[in-house]
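Only one chain is included here, represented as structure tokens and corresponding to the form predicted on its own.
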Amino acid sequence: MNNETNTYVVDHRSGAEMQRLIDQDHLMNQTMGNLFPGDTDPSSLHSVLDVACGPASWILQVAFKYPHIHAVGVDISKQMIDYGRAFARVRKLHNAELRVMDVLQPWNFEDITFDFVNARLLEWFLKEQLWPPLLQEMLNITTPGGTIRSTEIITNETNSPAFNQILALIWEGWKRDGRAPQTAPNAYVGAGTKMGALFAQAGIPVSGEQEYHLDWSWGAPAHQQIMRDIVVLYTLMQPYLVNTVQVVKEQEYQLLLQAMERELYAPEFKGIWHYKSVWGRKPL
């Protein structure tokens, strides 16, 4: 698909990033509730793939809850896969298979292999022009009548000026390095807003959509967890924003991080994370 081996905006080998993704996985699993969409019968599934699975929380939950399913997860990070494998061994999840794989390269799977293909938050490493070939790979390895689901951010809405300024810097960086089109509006618009159109372009008829609106305002149950996620992520993004896309100077960014952390801790802080799942079935 592409000669690049890693387009992730932070160092995926970092221990801090691994812990952040583990926490984020657990929160998303909890917020989304069921492991599969309501129109999918897990008893009819034989083989399931999680694309860029990170620490493999979702696919390992699938393996645990549905022992009849061959549950496969792939990720570019050996550290993430090693963590997932160790967890699977401890839990004796013999139906779980985790592989180190760069999904931006040709996939090492036979066509028509998986009944359900899952992916989420791919925009953190996927540039604009890579969405169509990636969805085509997902379509190729899905069985006729099988389901493909993608879950992506719509936006993160807050009353923190510093948070909003950093989000604007990220969006400018996205536009500079091809993660978003140059013609995109100035405000951040996540990939969750375009998945329906991308599915249609790939020839995947959309059969369902689900939006999630996670309140992380001060005092909300998710406040501390998402705040930690944001502080770690935005700190780890400094090399990308300062050196790679050069949208901000280091000292200015450090001051923004400090101001953001103060604002996220304030009792008047309000924040809602909006994201969306889109799924469709491969034509028979």
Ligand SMILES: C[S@@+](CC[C@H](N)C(=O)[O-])C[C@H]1O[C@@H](n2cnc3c(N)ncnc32)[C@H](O)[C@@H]1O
Given for the second form:
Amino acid sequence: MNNETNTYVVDHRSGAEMQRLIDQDHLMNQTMGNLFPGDTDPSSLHSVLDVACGPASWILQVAFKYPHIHAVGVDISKQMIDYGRAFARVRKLHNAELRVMDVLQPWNFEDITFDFVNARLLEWFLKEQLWPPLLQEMLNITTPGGTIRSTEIITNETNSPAFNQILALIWEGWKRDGRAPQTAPNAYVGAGTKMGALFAQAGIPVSGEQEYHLDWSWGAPAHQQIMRDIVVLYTLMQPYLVNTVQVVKEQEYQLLLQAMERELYAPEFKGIWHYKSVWGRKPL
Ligand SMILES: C[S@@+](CC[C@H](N)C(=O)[O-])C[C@H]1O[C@@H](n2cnc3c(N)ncnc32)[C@H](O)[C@@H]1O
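Next, report the structure of the form predicted in complex with this ligand; the form predicted on its own has already been given.
What follows is the entire complex, opening with the chain shown before.
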């Protein structure tokens, strides 16, 4: 693939980021309802891979709920993988295997193929041109007839001017460092909008799609949790936005973060987070 290694927009060694991902996983799983899409029978699965699994929350639930499945998670972050391994040891999840792995380097799964490959929220470290080779790696290690599923954000609509301004800065950063095309429109368009086309390009016929719309307006059950997620994420993204892509000055960003926190906490705050899963089967 190429020699790039750490392109994640947040320091993946951060404890705050790990906790954010654990909380976010609970919320996303609740909204998605099941660990697998409705047309997948978990009793027929042998090996499942979660690509860039973070602290391994999703894959360890698979290991817990389905002891017959060999559940494998890989991530570049040693801290997150160590946490996942410790959790698996305590829960005696002997069918779980977690590996530190940079998925932007050539993959080495000579010993296993997978009948379900899961990948969620990869946009945050994946540049535009790296989606096709990554999907190709996923296809290579999937058994014929096996499923590949991607879950990515469509957008996050809010009436908070400061939140919207930060999202626009992130988008500007995406364009500057090649996560989004230079010619893309001005408003953020998440990778969830292009996964169907990318699957088709990679030769993975799409067999299902599902959109999720999570209300996090003031007073909604998810308000506090998503607000905390956003405040932590956007705070941890400061070095990326200020130093790496240089779309904002530190002081201006600090003021935006403060304004955003006030606006997200106001009773008139409205927000809906849209994300989407797309899945398809490797041809026989
Ligand atoms: C937004 S998080 C998503 C984590 C998990 N998929 C989830 O949905 O909770 C992105 C993850 O990608 C990992 N990551 C970043 N660059 C990576 C790379 N080159 N190879 C493998 N994992 C990477 C980060 O450490 C982080 O855990």
